[in-house]
Every structure is written in C-alpha cells, then in structure tokens.
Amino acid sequence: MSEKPVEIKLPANLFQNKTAIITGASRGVGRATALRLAEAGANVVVNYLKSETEANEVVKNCESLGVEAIAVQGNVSEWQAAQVIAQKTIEKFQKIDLLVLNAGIWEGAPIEEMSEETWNKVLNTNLKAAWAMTKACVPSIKKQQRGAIVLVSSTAGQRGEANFSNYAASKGGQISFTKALASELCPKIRVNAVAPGWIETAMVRPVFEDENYKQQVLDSIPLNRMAMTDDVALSICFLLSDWSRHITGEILNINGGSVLCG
C-alpha cells in the first residue's frame, strides 16, 4: 500500500490568505490535507497529539510550498487544549478561516467485552473533539467574510460496524453534528463532512496482513481499490473551497461505491 498523491495540482490561489487548522495532521489523511491546503496557498496549523517529529516534518513540507505553517500539540478532545490551539493560531495568523476535524481513532470490541475506557476514549477522540474544536474556533471564523468546516466521518457512521459500535456511534454522531451545525452557522460558515470507507493508511495496514481478508475487502468495492489519503484530502479541499460555495450540511461519500446512500 502507498500514500502517494494524485498527479494533479490545486490552483496556488485557491486558499490564498486563508488560515487552516487540521487536527490529527501528523500522518494519514490529516497530513495529506495539510499538504494540499498549503499547495493551494493556505497557511497551515498542524495539530498533533504525540508525533512531534512527524508533525514538524509536515510543517517543513508545507513551508517548502511557500506558505507559513506551525505545529501545535494538543489533545483536541479536551476543551482547554482546544482553546489553546485556537489561541496559538490567532496569535500567529490573526484569524481562523478553515477547520478540518480529522483527529480520530479506531478501537473496538464486541459489545459484551467493551470496557468503559474504550467506549469513552473513542467517543471523546472522535466526537467530543469535534465539539471542542468547533466551539473554540467558531468565534474567530465568524469574524471572517466566510469560512468552512469539514469533519472526517466514515462509512461506519452510516451503516454501522460490527465489533466497533463505539466507533460507529462516534462517526454517526459526527454526521448529525455536521447537519446541525450547517443550519446553525449559516450563512457565514459552511459545514460539511466526508465519509471515507477503507483508506490506505498506517492505521489499517496491520488488518491487511491477511491477504485473503484484503482481497475480500477489495472485492466489496466496485472501483476495486481502496482510497489513498490524497483522495480524501482532495475531497476535503473541494468542500473547503469556493468550488462548493452552495454546499452545506452534505456528507460526501468516498468509498469507491461500496456504500450507496443519500
């Protein structure tokens, strides 16, 4: 598996003079999104939890594209940390225009074996963090002429996922949160979500050490491939940009046709 970018470049002025925060941006979808936003002219705040070296590397890569970038450590599921991330962004860039709520974890168990700790950890990281970061950043975004928020949900939030009921609940909650905020924050702030299926990331690679299971997954996807992180990043950039200026409250499915829903 690889996380190579799609061979297409975004316009360098698509997000010119914009400031974007991406949570969980040291790797995977967050990293790919940070690089695409930088390519398109946005100044970037790379949030991370533990991976300082990786986060700083993302910052360097963004800066090499001609924008300013900073790494900010913080557990986004904690309200105090969310406030600090927003504050440091405003201190550096004077404003917040764009917010990508990407931080997430995938841990589960059969319901009768699931501990309270596992339930809370996943709900806090995936759903509470979306609330905390939105609450912290919206006052600044509202001061701009227009802004946009994108949540990274999942097909699990639409169809459920056996043995990962906590994850499915968190991602379904993100979808409902998206729709509620879209009506609450309009017309200045658009709020949308992407709902990827399987993505080629470090998080899922251990699962596909079983070649038979990997083939079963591929057979279940009409496009016969898994999404790369850049497939998701490009979709996020679309929803953040004026290309989608009349779209809000939408859940954009990125699953190769494996889950067809409205």
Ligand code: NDP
Contents of the next structure:
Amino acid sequence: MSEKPVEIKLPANLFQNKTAIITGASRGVGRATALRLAEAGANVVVNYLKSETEANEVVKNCESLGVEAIAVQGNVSEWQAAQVIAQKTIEKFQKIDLLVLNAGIWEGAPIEEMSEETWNKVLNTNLKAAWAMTKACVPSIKKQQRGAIVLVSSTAGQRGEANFSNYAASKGGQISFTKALASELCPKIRVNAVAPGWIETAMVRPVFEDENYKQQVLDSIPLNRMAMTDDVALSICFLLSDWSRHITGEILNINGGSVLCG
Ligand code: NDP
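Output block for the form predicted in complex with the ligand, input the form predicted on its own:
Zooming out: every chain and molecule, the one shown earlier first.
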C-alpha cells in the first residue's frame, strides 16, 4: 500500500505509568496498537502464538520509543495460558491497567461443510479467549484507580458473513460480551469494542490477490479505501484513554462507512 499512517503523534504522557497487554501483537492490528501505546508512554506486553521473531521485533520497536516491553508466548484460547500471560505481566510490571483483546483468526466454510474442528478453533480463539484473558486480568486491573479493556470485533459480528458463520458468531459474541462486562465492571473498568471492516493485513491478503474482488470491495466502501492497521490502532487508543472516559459499552465502527449501524 502506498498510503502512510496518520503522521500525528500521540501525547507521550497519554498512557504514562500504564501497563498494557495486547493479544496477538506480533503483526497486523495488534502490532500497530502496541507501537501506538508505546508512543503514548505505556509499557507493553506483546502476546503472540507462533511468530516469536516478529514479536521480539515489536518489543525492540516499542523499547526504542522509550518504554519497557516484553514478548509473551501463549495461546489465549486456553485458560492456563491466559493465567500465565497475566502472571508474567505482573511479575515484570507489578500491575495491569489496559487490555486489548485483539488475537483472532478468520477461517470459515459453508455450514454443511463446516467441521467441528473449524467451528471450535474460531470460537475458541476469538470468543473463549476474550473470557479467559479478561478473567485472568481483571483482578489486577481492579486494583488500579481505573482501567480499560478493548475488544477487536468486526463488521461480521454486526451484519453476519456468508460462509463464515463461525467467525460472525464469535465476533457477535464479542459485542454482547463487551456490553455485559461494561455494566458488570463499572465504574472502575470501562469495556468497549471496535468493529473494523476490511483491514489490509496478512489475515485477508490472500483474498485480495484477485484484483477484481479487491475493486468490488473498495467500491462497497463509501470512503473508498481499506483501513490501515494504524487506523484501527488509533481508535483502540482513543477507547483506552481518558479521551473516552465517559464511554463504556460502545461498539465503535471503523469501516469507511460500509456498515452504518449504531
Ligand atoms: P493477523 O492475522 O495479521 O494477526 C493475528 C494475530 O493474532 C497474530 O499476532 C497471531 O499470532 C495472533 N494469534 C492468533 N491466534 C492466536 C492465539 N490462539 N493466541 C495468541 N495469539 C494468537 O490479524 P489482523 O491483525 O488482521 O486481525 C486482528 C483482529 O482484527 C482479529 O481479531 C480480527 O478478527 C480482527 N479483524 C480483522 C479484519 C481484517 O480485515 N484484517 C477485519 C475486522 C476485524 P502469531 O503471529 O504468533 O500467529
């Protein structure tokens, strides 16, 4: 892509003395979010599943912005791994203030062909992980004056997605989970979600090898562009920061106008 991220820098004290965990931060939206959080002063935990080299690179990039960072491997869909990620964060930084539930996979099939394995893998990675990571981190976040959680959902969770019923169910589930926890964890912890449309990342790049399909997608987006990872990262930072201190239970659309639901 020839586009550049927004050039405005976030204030260096926006997340000063805060500790943030970002799940799935070795690449894509998670990586961009880790970098913006570091730019704004947060110490950062870069969770990943397999991409150790990339995760270590993100850690180095965060450190070069003047904060501390660690990479923590862990499958967020497993309760035990979620507990280890929270424990390692507390060992290193003594606390957790901010949690970004970003790790996700996009694998589907027509319903008659969808295996139990594909159904479970997607639901576990996208939805069960939100439960596991939140449960593991909330005791520490509660001890802080205030904290914030942001889930990365999707337009698929709002309008559905043919041949990806498992993914759509997991993303719709994240939206309901966000709303439930917003009222459960108030007033100290705010819980919000972003619902992006197409973002140019490794997750969806293979489908855009078909230039005709790519053009069809662009034509369906009123702003006539796909989101960059940084566009999503900036919205996540907004929802984590005091800029949104009176916002909880919100689902923020980041889709160039393609799905207009409020
Ligand atoms: P990428 O495929 O680029 O990155 C996914 C990240 O999640 C990687 O860091 C990966 O780690 C990590 N991950 C996957 N499974 C697990 C797991 N079980 N435990 C821990 N980490 C895991 O994805 P995107 O950046 O595109 O997507 C980020 C989020 O945005 C997802 O929730 C996705 O559903 C959502 N989204 C994406 C859209 C898009 O068009 N791209 C549109 C709307 C929403 P590793 O590299 O180690 O495998």
